[in-house]
Amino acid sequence: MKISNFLQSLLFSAIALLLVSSCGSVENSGSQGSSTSQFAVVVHGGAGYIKNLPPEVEKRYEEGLQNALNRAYAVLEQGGSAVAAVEAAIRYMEDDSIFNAGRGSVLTNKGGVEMDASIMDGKTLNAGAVARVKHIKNPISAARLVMDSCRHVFLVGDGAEEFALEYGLQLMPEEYFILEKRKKQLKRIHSKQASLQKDWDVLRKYGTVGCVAMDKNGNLAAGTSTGGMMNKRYGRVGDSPIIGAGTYADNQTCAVSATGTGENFIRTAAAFRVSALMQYLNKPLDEALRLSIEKMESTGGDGGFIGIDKNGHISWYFNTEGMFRGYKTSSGEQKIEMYHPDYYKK
């Protein structure tokens, strides 16, 4: 009888080990989106003091936003995932020096770059983020790599760059990111000539880039990337790489990406707040965005959101003079704007 119990115990142990080995790592299966042929992508290129831009500058931003939309749209049109579309759009904006992300990043107080990015899959609630990276050509791809290939969610500094190098991501010398126009902006600020309006405008424009998308399977994703705040010090990190502050996606509610004063988005968990308002109070996306921005504004911050809900409804909301933004849908709708809505009513 004792031998029989012993053998029975061994059998149960073997079965348990077999189940564990066959399952591998535990993954949050999330909520599968409803199958649909409809898809859409929304992008932003920052918010803040955006008004009365010279025609040539308007054109550059319009081209940048349009190209980012086209990159993401092509992925979705071919049946690609929302995550892949978000990465494609943001990679383009990181490579386009007109935006404050990747190669166009603003400079720290010491004249270097410290870039942040995050991405989130609304189907699984998996997410990845990197912060304070100085050499990764496309931080958004590093964030996705963390999400897809790492048990962690958030890697910082040298560790993030070591991880990216191990997985073959392209690293660049820091000089690649340090543009002459950014050096001139920082020099004017350091020389205490920032009373010139154009220099204050640089400080008041939050050049974060972001994208949200819904794919043909109804799955949502969101991503955000930034060079941070001009003249930042002490290793400052804002909301862009923080899941729930600057980026959030959940198939049950929405996908959102933020831009603005990062500290205030962090304090109010602004991105998650949008999703929570929708899930627990049944607020529509438009109202949830507005309420989250108003809460953030009550703490002294400003900025904006782009968003798309589980039904494919697109919305954005901001409390600044403007926000570079646009969308493109499978139904043929497309729009690119940069100024306050009142501007377009004239």
Contents of the next structure:
Amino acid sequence: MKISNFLQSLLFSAIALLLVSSCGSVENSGSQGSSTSQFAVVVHGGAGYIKNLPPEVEKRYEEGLQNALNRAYAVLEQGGSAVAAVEAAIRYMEDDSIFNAGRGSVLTNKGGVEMDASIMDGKTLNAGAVARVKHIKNPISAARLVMDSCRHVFLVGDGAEEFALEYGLQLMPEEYFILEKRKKQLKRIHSKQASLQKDWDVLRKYGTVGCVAMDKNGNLAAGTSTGGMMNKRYGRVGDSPIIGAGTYADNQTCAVSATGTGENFIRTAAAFRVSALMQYLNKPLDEALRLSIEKMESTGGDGGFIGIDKNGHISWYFNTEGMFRGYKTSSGEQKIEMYHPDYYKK
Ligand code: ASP
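Pass me the form predicted in complex with aspartic acid (ASP) as well; I've looked at the form predicted on its own already.
Now the complete complex, all chains and molecules, led by this one.
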């Protein structure tokens, strides 16, 4: 009797151990945490079919992510706000044409650029967003301007551009944003010649950029900026400028920025869902990210999140082959990664 009790409890412990470790490996397969720090910044440069990239491409992305992290980190180190850090990182990535935001944005089916961006302050729940802008050099700064200086949250098209101009933001001719490589990619797509080998970065990659940060005062902020999806129907707006879909920040929970099939992030209120899972169901950030991505995935989409919680815990989660991502913290930790450790889509 005693022996069978013992065996039974041994069996239970073995099962419990198995369950715990398989949960652990699920977490590790898509997300990455770090220890708590005084201030920290996390960036992403899009998710999707990111697999076995040529070394020179890897290097370009690494440099881009590192420079963006350094910009934001410098702001935080000098005591700047999380909002200012997020803006600094994203401005850098908008100017770096390797990313699909600002210069280098993907093109609409009509061959133009229509850029979207948003930013949110976790301390006040203030937010600003712009969509369908075609000339603003740094859409993230326009989003910040809307947040700081406008009684509205979301401005689109000409109205957003006029507003930006009134406040002295830099506008550029459309040619500045439209790169030759993008024109070629669109042509190949329209002539149905595009292949995953040659056009991996437009067919299955979403190169949106995003940043989340916590400053020395413990305030959180999030921002996202994008050219959208290649060959999108002109007039289409994705999740990136939509507060609660692609961007969300609340000091009570977390700050998150998304990348992926925007329509699915909108339909599942994906960014707000992360915060709600934490606030109302007490889920930790890692789990909240995973649950939100799973919900989004159940509607047929793919992509990922970066996030930071109110204690400075960093996490990310994505269901694609890769996501350009990295973080840097005041405790001296930093990391830049691209590939999924063990996930490959069929
Ligand atoms: N989420 C973006 C959009 O749908 C695309 C991306 O993340 O690259 O516009």
